[in-house]
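Only one chain is given next, in structure tokens, and it is the form predicted alone.
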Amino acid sequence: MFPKSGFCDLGFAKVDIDRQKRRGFAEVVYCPGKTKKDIKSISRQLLKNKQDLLLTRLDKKTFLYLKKSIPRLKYNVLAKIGYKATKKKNLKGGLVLVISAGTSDIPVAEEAVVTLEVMGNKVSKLYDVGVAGVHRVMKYVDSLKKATVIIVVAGMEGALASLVSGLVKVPVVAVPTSCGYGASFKGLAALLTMLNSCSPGVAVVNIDNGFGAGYFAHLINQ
């Protein structure tokens, strides 16, 4: 049962256990800045209240600490996400396709993939098809057209999102990454390119925010 307040007061944190009912998915835990014990306390409170557990930006050392007291906690080392679903979900909606421009963008793409899968989406991946070799993505145009929503993860100049959007009729969620040399300004160049896309239907999330892209794509897909 949910407390009347809708949250559990742990003193250092007020865990929003009403969020699952209110928004359709449980509160997600952003791990940097929290101690291992604090993350464990929040996680156990969520699981106690039958909430799905999604721990973003979780380092492997903390994961190994948590796993001792949280059975069947899983970890994606590329995405740096720990997760545990309270029950198996029936897949809803269509297919979400996650694309990365380069292999350096894969960790951010994987963050989106894990988020989508934990939330109960059917996901497909297409990695390393950036515009430096545009023939690579053109080979998969038929696959692009099968998706209900597409996430494009790209660093450098971030042009891939516009290209993909110009080929399909579905929404594209663009994720700029901090990959690139000096004048990429740690993702700012890609962010500005994506915000200035000449192809309509592109929504942009923050730099390296694979989780945010996955969550938004989930809402579209539902």
Contents of the next structure:
Number of protein chains: 8
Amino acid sequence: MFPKSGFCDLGFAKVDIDRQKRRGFAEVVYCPGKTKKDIKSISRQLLKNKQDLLLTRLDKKTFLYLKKSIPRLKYNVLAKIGYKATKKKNLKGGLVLVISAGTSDIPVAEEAVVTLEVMGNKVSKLYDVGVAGVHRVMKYVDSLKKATVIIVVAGMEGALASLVSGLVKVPVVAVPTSCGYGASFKGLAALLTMLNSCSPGVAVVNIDNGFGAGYFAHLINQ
Amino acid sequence: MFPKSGFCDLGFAKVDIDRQKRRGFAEVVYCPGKTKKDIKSISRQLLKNKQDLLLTRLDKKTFLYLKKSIPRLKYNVLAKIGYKATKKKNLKGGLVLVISAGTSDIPVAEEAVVTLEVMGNKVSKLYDVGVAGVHRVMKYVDSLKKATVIIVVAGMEGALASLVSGLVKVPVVAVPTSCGYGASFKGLAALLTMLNSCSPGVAVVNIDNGFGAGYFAHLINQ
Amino acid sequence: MFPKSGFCDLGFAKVDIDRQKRRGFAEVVYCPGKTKKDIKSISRQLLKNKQDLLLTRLDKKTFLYLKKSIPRLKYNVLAKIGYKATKKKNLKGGLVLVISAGTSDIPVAEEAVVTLEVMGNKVSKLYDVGVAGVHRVMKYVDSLKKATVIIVVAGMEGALASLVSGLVKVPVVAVPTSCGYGASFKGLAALLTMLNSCSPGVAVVNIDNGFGAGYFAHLINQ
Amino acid sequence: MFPKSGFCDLGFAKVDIDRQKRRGFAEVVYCPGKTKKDIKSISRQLLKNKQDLLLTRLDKKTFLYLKKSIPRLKYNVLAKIGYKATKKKNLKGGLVLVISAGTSDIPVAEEAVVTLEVMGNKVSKLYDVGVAGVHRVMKYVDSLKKATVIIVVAGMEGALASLVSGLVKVPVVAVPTSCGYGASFKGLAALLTMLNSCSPGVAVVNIDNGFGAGYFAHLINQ
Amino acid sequence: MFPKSGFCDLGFAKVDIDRQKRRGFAEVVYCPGKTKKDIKSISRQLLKNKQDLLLTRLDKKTFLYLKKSIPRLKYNVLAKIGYKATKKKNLKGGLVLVISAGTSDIPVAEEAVVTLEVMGNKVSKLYDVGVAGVHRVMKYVDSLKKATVIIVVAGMEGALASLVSGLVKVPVVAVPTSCGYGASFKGLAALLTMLNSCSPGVAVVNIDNGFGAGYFAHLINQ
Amino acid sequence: MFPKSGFCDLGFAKVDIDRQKRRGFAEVVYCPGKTKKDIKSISRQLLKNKQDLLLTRLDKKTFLYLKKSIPRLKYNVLAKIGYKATKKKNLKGGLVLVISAGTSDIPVAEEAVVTLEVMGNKVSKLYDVGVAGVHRVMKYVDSLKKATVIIVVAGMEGALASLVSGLVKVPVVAVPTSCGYGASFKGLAALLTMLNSCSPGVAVVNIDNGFGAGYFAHLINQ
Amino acid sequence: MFPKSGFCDLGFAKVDIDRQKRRGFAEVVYCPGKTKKDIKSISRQLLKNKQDLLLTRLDKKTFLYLKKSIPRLKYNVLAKIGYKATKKKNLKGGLVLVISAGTSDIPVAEEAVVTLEVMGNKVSKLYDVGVAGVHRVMKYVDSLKKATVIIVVAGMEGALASLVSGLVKVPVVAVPTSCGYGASFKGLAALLTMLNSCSPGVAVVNIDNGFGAGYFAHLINQ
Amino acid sequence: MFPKSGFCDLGFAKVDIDRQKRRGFAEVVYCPGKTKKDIKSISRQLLKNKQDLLLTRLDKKTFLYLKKSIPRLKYNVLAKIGYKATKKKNLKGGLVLVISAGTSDIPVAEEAVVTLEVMGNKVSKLYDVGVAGVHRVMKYVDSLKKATVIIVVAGMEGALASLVSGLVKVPVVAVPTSCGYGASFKGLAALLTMLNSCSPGVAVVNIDNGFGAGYFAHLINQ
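The block above covers the form predicted alone; next, return the form predicted in complex with another copy of the chain.
Following is the full complex, with the preceding chain placed first.
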């Protein structure tokens, strides 16, 4: 089923070079807990095997280290993503709309945006339209209706996902964030809100996982 | 400070007959865990001391038992409240609006409504206007603006409280209900949602505690 | 934005008859906590307004009651869903594959299947292929690859969602179930597993929420 | 319903300049997670549109940065609030009493006090009257009775809210704080205590959310 | 250290007949999960070895079964305790005062009372003096001061333990009960309240564990 | 890797008939959530393919139903296990000792015992030796030392596992049970105790999972 | 009841100078969250009113600051306690034994020891006798039997409290500590273990609360 | 039973020098919460009594301090283990295979590896074979089958343990790690996954407890 094994064994890592073919996109490297050297080795192995390179939760310092040996590596400081595509993607699929409830949720939203763009999607943003002033999002109902899939990023009580879902015909991918006062319990409150959406058409990814939402929306958008 | 002790000692209970004077309303009897006989003894003691009688979470069978010895005891089957006022209340204060997100939340909403009415408040209801179809509540923005205080009763993700609060100038008392799928964890999800409201102006009472919300709204309304 | 209000006010319920137009499918009725009479009134209102009728978590007894006044109402006993479509749907979109990890997860899986079918999707099933005997699911890799979207229903540790996601190019909608020994904490274990999937491309709905998964997969499939 | 849109779009933020009119007070800026520049842009937009300015959880360093471009911006270091009112408020409504159980709860209590004062309320304070020495609060029963609404701020077991509520006719807004030994679980213990108050007339806001309590009490006091 | 083994082996049980000597009181039998026959065998073995017999959480039906073969076995229906002392105890130590916050907490309080009495303590009761009407307990401050040790039994928010402790020089043993609305989470709220008492001098036993509190107070009282 | 597919497809179930060869023991059937008919079909398929039959959490009624069509099916009512071995097992490996802390833990202990016996292990039992009377287990230190592997089954605080582990050279498999007062939270307390054992050499299985412990001990014992 | 008010009002604090008389020991100052200046003011007020001074969780730096203006203030660096007794206490009551399970639990144990000594108790210590090597504590059974009350301080699984309780006739005060691997959840595991002790005679104080245990044991010991 | 007491009393520690004889391996020193001096004293006492020395969670700085007075003390920086064996171990038992799901789990895996090696086991490693690319672990099925016992170290959703267990005849010891996004709740997600494994033959140790897994696997391997 997986002829020619499909991975490179670096000892500490088995780089999955079959992934681009099998899943449509290369193995993505989650950087926390890995040494600079390990990230470099894995990155090189991926590039050598003509896989796209996407590094999540990459701090700037490590990026600068990597950049020395990986020319044209790009970096988005807000999203904390490093990336280098093998070749230019043709945009396909419809428009993905990324919404944030507050301004404090923007870093997570940007992680989704960059992920989507690197994977070749057309992306639009709508930030700071939380339910405390619902006229803001209501103003954009027409924009909501143009999207093929919508990502809603929200902390605190995370109510925006249900509201948006109730206005559209497309799937809403909800991302709870860890932003908020004590009883948000680092995103647990928003997570439960989104899982319990009274409006069907919402599915949820991990807390602060903008990358996961972007990846999932990309799969829908193909 | 509390001259003449202010309570009747029945041994198993110390009935607080000072409460109507001290707090503006008599001691309310929470029925679960009490025997029929105990509820009867306490009720009689309250009435004898010219206190209003309000019995919460009273099942119908116990009501029928009590009715035999307490003439003119009334009962609201949906709210599970038995009551008998010492004298007719003059309505004072403004209008209290009780909103439910779904139809399954109505029993809790009714507990709030009956509590408010027995305590002498003018009450209005708006049921089944959850965020899955936000045009329903938006249709009633003018009604929302007429209230002095609003109670929002909601299970599942409980997002309605934030939304309503964002539209009005008055305090919103939020009641999470235990209604919903597994990850509502018997009301915990809605409770956390409401505590984390991004819209200031929301305070929260216990899960399924329609009585507590009604009582609190009454205090605001005086 | 919502001309002609878009709902019917039954007092205890505001039936959202704008939903089929706005969201592509009619308001779905979640039956627990509603009386038989209430379900009947809501159902009739929906049908009168040419909305599809889908009743979830409907027990057989209530179904039999409803059937008397709603001719041609259908019922799936395993999924506990009652339904009556306004007109025959033309199947569109690709194939949705519904997978269950164990046989005890089948009722939830069936809730997803019936939801999808009523909404007009082509559905295929693959049951009892949990990771305890991974050769079972590996045998069906080709089937997995034919789907447009996959639903994975799993209790206990819920590991199957990650595994399946790692084999395909399409989105995986994961449904944790409450089935398992004590430390499954009524589905919490499977829920956390699925939210933490190391394989990107998984999004999660509420515990035991087969309907929600079916609805979400339908939106993807359009 | 919201003619002329009612907000200013800064891209990263949609400043709600309709809020003062709609809700009686301007949009309040929660500072954590926002850059200094973002806070400055939002603040200027609010002031330009004749909204009051209230910045919560503002650290001193950022205040000093803002002060350079926003003359007459004030700061309360204990409450961590920056503010600048458009015009002097006439005190209206009754007296709001802010009570703290311990001295460690004072920063949260001060956040409530400053919020109330900026919003134009008459405020009185009563600090360090926890139930470990109940004679302290009992000494002030007359003061309690003069308030229109009472805020109780308490960490550890948070028992003071129930006690105070049992002595008065007015609503008690309870604020749990994160102060205490291990099993306070960062305020969870006090939060649950307050939600379960055996004395009706207590409603609860988020852990350490002095601002939210002040805002809510202000709404009651109008 | 334990000469002559000190227990009787019944196969399914090793009855600890050394306990009366070692710990001052015989092994107490917790009945849930044991068959009627097993309880009978263990009881007989204890009596045969001149140990006091105390059976907790014993339902009435099993009591009636046991009574047939164990003459003079006594039963307290409220406390659900069966017992038979080997010989009359001389009361020693001071007075133990058992306080309940509400009437719904009385069954747990009675479990403590009966345990204390069987173990030979002088016991006094003070029921229904919760903080919602604090004048009730304040009326009894002199009684509180006469006790050698005090047990406080309380559900809901459990605030009474802290309050009582703050008034006396003796240890307070706190018993949280599972009585209350949803967010009491079956006694968790009261448990946390009591563990976080701001008034030193409170220690806590398990939820609804009246027996454990009685036993512990007995040890203090010797 | 899995030639000839290795399972029988019954539609609702894929019976893993490769398991006896691959894992050393046949697929075990967990009965809750399966219909009587489904259990019968799966059982027959297993027997037809010369797999051992082990049915866990089987209630007596279903056993009696199965017995009609599966001759010589055996049943242990305490362990709630039905079984039928293909051929007599030769006892191999050392002795497995199953210990219970209390008598209420015996049903879970018996589930382990029967599992072990059906799988062909020599088993010994030691029941009711909890730490409340530590001389009981200390009396059996020599017996402990004769075992190859020890299973400790304990509810309440579950301390016995650490104690036993500290006395022996062999692995201790710990099974928390759901037996205990309120703050055992249905086995969570014992589960955490065992996971945090200060004595290395303890590993833990799911709450009340006697079968899992027996199975794991069997693997060690081979 | 509290003539002459019984406290000094410093504005930010109401120092309870009635406490020594009412409770047998002065108000104890919990230092976290208080400024150096506040601690100094409170300390002086207490000393001026002839109350003993006990400062818990006092860091060394603040101690050095206080020492300048409070001569003869003492400090125990391990226990983090500052203290100054008004006059020498005569030792009364029996012996209090403080036991720690491991060496990492010693700081909490020392907090109990110093508290007890300052309050005038005879104290003995027994450290590092956890159940992983049970022969250590068994060696000291005679010492255990000499105590009037025993404090057991333990992290990880906290099993030692049950074991010790099972060997003695005196009350055991259990202190869970936050020491341990991940699933100790900062002391929650040990807390639950101790609350669920199968051996009656154990009561529990807050996580890491050595002071509370010392105070409680002192009350028993009088 | 423990002649000659079996421990050395250092006051702050009772070093268990009977452990090597009783349990097959010396007392292991868990370093967090101990001072450098304490670790040195304990280490010397162990070595003096001819016990093997194993120091877990030892930071490099403390190692360097210890090395000065303990010649030939070794250190593994990744595993954070210091050790010094009394004499060379002959490898006995079979092969222990240590598997990690991701590269971020390697430090925990290495803690297991070093523990096993110091205790005299033959160890093999297989890193980065998580279920996101299941072909990697499938490639090594033959290697899996050669092991006597397998340790699986995994964070995030921890699904690998179930999968591996389903492929082999030997016990799988599962170690959840704290690595992952927000809803991993510091390893809780992986812990629950592993406890709920649908594949029997998995037992679990504490979060991040590589040492505990190594120790347990060693006991199996003897």
